[in-house]
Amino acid sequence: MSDTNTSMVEKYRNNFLKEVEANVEEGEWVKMCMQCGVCSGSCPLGPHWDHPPQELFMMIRAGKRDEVLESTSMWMCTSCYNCIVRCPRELPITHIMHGLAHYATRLGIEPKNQPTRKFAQLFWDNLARNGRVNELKLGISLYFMNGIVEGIKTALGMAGIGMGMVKTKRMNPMEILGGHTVKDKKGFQAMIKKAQELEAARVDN
């Protein structure tokens, strides 16, 4: 267990609900869940979750800290917002799922090989570089995120679609050299750095 994780446990004296309320976006809504299960039934990936949202909320209230934060469940959220639209109490479930994933990452206990976590990190790294997503580079990164052999197989399988996109000018191969950037790249990167400093300060406190 990391020093940060240990200090969090000590700080909240194993009251995981209070910890979630203090550190997870919209976490104060967890206690409002009435366990109807509409969120799980509305989720397109519902059958693939090891713990559906309402079960995660119940586990949080039961103090099952490790089981929740080490779960892959919140990493399954695709931000479709079906759960929020259909929740009888209008809980911000999508925001809580992403908040739990972010908090687990801050503590260093997130699942290491979860595909959606890999995609989220690749997307962020791509965006943070120039302030705009370079779709070509992002696509190539996704092809190769599980290794060189798997990447080559995927690239060859998508070669026909890629050539079609080039011919119809839906993809520019020159994007690999850099791509578009925001007008004030230095200002954008300064903003990101400041946000990271604020986040680090929050964790320390």
The other form holds:
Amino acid sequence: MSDTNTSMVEKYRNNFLKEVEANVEEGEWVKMCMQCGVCSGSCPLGPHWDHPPQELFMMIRAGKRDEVLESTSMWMCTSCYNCIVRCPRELPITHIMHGLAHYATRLGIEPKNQPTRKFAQLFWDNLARNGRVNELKLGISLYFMNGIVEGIKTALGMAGIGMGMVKTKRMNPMEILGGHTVKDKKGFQAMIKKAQELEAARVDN
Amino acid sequence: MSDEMKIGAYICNGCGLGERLDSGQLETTATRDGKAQVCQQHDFLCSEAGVKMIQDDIDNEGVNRVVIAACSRRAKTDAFNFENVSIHRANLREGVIWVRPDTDEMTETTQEMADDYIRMACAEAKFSKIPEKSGEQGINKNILIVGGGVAGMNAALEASKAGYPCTIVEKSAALGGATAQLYKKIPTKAPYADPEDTGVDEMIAAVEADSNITVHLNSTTTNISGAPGRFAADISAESGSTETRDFGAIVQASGFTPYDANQLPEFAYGKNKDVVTQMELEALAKEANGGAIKRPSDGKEVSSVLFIQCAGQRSKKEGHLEHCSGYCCSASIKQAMYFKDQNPAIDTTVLYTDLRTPGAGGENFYRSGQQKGVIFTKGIASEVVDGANPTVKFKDLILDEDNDLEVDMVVLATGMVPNSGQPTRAELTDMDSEDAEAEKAGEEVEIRVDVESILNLDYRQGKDVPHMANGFADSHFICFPYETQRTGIYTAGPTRRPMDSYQAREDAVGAAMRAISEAENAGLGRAAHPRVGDLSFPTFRKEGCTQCKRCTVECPFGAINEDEEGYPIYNESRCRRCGTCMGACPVRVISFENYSVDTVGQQLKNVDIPDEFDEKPRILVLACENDAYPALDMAAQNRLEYSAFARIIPVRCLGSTSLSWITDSLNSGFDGIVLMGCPSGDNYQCHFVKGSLMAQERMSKVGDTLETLNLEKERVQTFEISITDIHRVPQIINEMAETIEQIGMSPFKF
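Got the form predicted alone; could you also share the form predicted together with the partner chain?
Complete assembly follows, chain above in first position.
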């Protein structure tokens, strides 16, 4: 358990709803859910979630901190925005799902083996380096996400498609050596750093 | 009317009638078969010129029975509105040309239909009299209001504004009723975010300042006799004095009694002082008056509170209320705000299964509660464990798990028990009791019930207005909410259905307006809803009466009393003119001037019955004029076709159907009979409450009659029709036609 996590538990003691309201993006909306279940019914991946959004909101109100933050559910969200469009109470459900996932990550208690979480991390690392997504590297790191053996297998399986993409100039093999960047890479990185500082300062308060 | 009868038949050629029908033939039918002394045609009968033509004949030719062969009796009533004559309509448009295809081979049967309707209308005209006033009428503008809560007070204020003096009789020592016990009320104005002041004090002041309103506190109505326009009420004070006063109409706004929470031992009520009802919390909030609410057991400031919704309500368990009281969800939100507004750190949880916040602002108020941080948990409480702090055990319905919560105080959202007085004799006999057994055995039974009567009506049928499910005063929820089964007595507020104080105030306006209109109607000798303005009233031929009491028992409105010999006494202004008594009378002595066993009986006898070998059966349709007949009209407007062999006669209520009509029509050669009434039962739509039920019961015995005539049972069928059954009604008629095709023609044709 990370220090932040311990301190947050301490700070909000038994009031998880207040913790969510203060720390999760759009978290102040959670109390407005009226448990109609339209979000859960509208979610295209709904049946695959352990706890659909409506249930997560109820769990937050019931103070089930660990079950919520360690849950894989909000990581299942694909941002299709069906729930937001349909929610009669106009809750920004998609944003709250991402907010919860982000908060769990910040506390270091997110489900480590959830594939979406892994992909999200790879994507961010890839993007934050040059300010551009390097698709070749992202693809390769994705293949090797679950170990070398599986990585080689997947890479071989995808070789034909890869060659085709190179031939039709959809993929540049030279990207493997660094790859393209934004014009002002230094500036970009400074910007990201500043944002992280601001975020950290906000959390500490 | 002493003058000679003169029938004038007027045939319209408009709306395509002229093209589809042979109007010369119709004229011949009217004069030869219908014996109309005057007969004229017009291309546009409902136009000014057409109407003038009829009026001229009334004025100059002495026509006093007007037969209009044009559209349905429900159409153009403004145009065909002649005074001091009786009006009879042959429905050639909706009843004939609109329901039949316009083809050459159909012309013959279509014409036969039209001819029959003219014969029928003329026959009805021949046997109708023009209604005259009975002389029983008298106007009395005073309105009696039983109950001085917000509903009663508002009824008085509104009626007084309209110029009708009111008398409020209140049982307790003060006006204001249940609302006066509240700290604040559920908001009634936008943005519906915070509890509002009850406004009861202002209302009481307004009532006291109104010279048109008399208030009797500590008083009850110990006897009410008479009828609309001439009610006599004994108003007895607790001190023992009684004064008798006369009233034109009555509003019953006797409110509700909070459900007795002692019946909820599972929630530790009575055992743990910190388990209170909503009404008790109102008292605590009043005491705190904006400060911290202290709990009853040790006076500690409450820091956490849980509301159990539907406590002893919406449950079929013995001793629980089956209904939803409708106001308690909003009330709990309001009460949670008492805590949150004083100190947002107080934990407030509302434990609900279905949160229902009726009214325009209900949803906003719910949202406001959520914004203020009230926690809403969907779950069912199973038990409150007694302790220094009560612990609520509940099943969370979203998380599907058992949970418990320790709080400083628990509030039970118990419901409303209507103050609707005693059940009637008829309701008692429906129940499974010793009294009921004795009553059925024909013994005279004193009604023994542990409920005090409110109105103490001096009616043969019982001391209070009849009840429906869950003890609320019976009224039709949607169509005629204020109407009770006692004409001239209107219910308002929670005595007729659960509601909050705002709804009760609104409700009172409606009931007051109905009371006013009934006082006026009674003064003119006119019927109340639904035959508003009808001047006819039932009379009976004493020589023929066998004192069987069926009319008094079956009248849905308690309109008929008995004299010492057991003959019926009609209270004209209590009567709604449905004719259920007429249908009930086994010796056919009851009739109205313009509606009797003959006016219908002669119509069906005047239908031309073709020879058995003509392959033209005849189907008699007796259709309730309130729903089935309009449904048939609408089917015609949609050009839905039905059999050309059907002959439709509207009846005031299927309950007025005399069995003689059935036997007579079978004897005269009708092949099938279709009876169309309104749905009966708990969700009845009968405009006369019990008429269709009575008809069903009587028709269930018609099978024996058919057997004695050696006829198939399928020939007589009863249907429950709603006004929306537009596609079903033609289908029913066509199915009867098919049935006849299968079982063959009636052998009773001459």
